[in-house]
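Here you get one chain, nothing else, as structure tokens; it is the form predicted on its own.
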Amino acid sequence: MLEKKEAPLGVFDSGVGGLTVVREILKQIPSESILYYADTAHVPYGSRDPQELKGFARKITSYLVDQGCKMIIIACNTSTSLAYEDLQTFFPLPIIGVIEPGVEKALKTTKKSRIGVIGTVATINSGVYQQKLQAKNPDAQVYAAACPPFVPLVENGLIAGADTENTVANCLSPLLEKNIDTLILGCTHYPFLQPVITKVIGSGIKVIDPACETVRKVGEKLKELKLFAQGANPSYHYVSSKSPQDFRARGSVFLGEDLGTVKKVIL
């Protein structure tokens, strides 16, 4: 049992976006080890075929399970929206997605029940945020917008500047017209753009970063299953499916610390 407690959390995303979840793990549950898989060979996920994306998620999860991970965190809204139930069916270990925690936080936060959601084309087209928000609160008015330029901006490190601000403003203007009071960042890449997003929407709209709530749920699940790591020396390993040196360079900047050696693993 002790060996299982010290096993890593398996975390995956299409690229650097899932590092927002890693950042929260380091803050909230710093004793936990992490194995992170960045599927950089296929980023961005948002415009890809849903069946293809389900296949990616299953292969990555299988890899993380084979590496001995004790829990899987789908640090990607697109993969959560399309593959969460599929993965739960196929793999006999706890799997946590990023959507449900963000939904719960948004409903607790909103004062007017007017909630905006931004995400990839695949996430928005899946309707998962809209369905879950309205299932929990039928009176909620939900306005969703796909923001395809956001992931490439983050993956290329373009998280500030006039051009980025203009792109963000163009994507968010339809939601601002709806008088929303809460905005869910429905993609784990988007928190890296949060300073620009906040500048565009103003301080009157509350921004929900599902990564914070997701890791809180991870902590609760680890406690429930008595799987909290007991050791004092957690390890952090990062792998990517393409250009590991590029991922290390970008990821180290975003995370605020050197990722160390990033291995290339093609599935």
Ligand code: DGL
Second form
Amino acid sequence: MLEKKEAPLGVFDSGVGGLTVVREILKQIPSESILYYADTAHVPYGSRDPQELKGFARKITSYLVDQGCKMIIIACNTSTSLAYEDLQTFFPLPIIGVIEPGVEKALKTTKKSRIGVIGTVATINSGVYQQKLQAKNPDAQVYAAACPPFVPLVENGLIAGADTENTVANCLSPLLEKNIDTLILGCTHYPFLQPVITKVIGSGIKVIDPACETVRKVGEKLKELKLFAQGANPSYHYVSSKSPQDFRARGSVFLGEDLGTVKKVIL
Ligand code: DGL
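Return one more block: the form predicted together with the ligand, after the form predicted on its own shown previously.
Now the full complex is given, and it begins with the chain already shown.
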């Protein structure tokens, strides 16, 4: 049995998107071990039914808890928006989502209180970003847009080129008319499209990738609970619910290092 401090952080997403959170973990808290679950059998999450998505989140969290994880990071905005409260009620360990940190960062960043948020259909329809931004700053003008083509583009590695730029431009054009000064990437897949997004929107709009703030929060929580890993040899394990070789190939390119053998785990 691992001492609790040395136990892994349990991280999950529908696919490669949560690796944007993993890369921040590697940067900010590199002594932590990671167990990552990619639910590739069900990607994309964004067009699925909320009840079904809650069920996936519970099963995956249950698996990560059974594997001995000391904390759960929901590296998925869709699951955070629909299942965060449910998971917190159901599981007796610290659980961190990606939405609150993104909201806080956006409110600190905006000068004009005009904020755009993009995400999956399920995230945008849940209204969670809009509610949280306005609850913390009632003057905030929030403009939200779902971008359903983005996750398939990223999962297929199509993160550059003219077709991708056209798709991104089409999805973002309604927001660009709103005079926003800050844009939240409310889906963990989207930071992989950030170069194209920046090209389309220009440098005048600040782009928020919630991963950075999320991992800062994870670090604070580990400190508060005295759960920081002390060892010098963190381990990284990746599992996926479908096509583990494809996940390894794509994920290794995105993360910039080999993920190693990816096990298939169907829940
Ligand atoms: N990366 C996830 C998110 O942040 C899920 C995207 C999807 O599978 O549709 O919302």
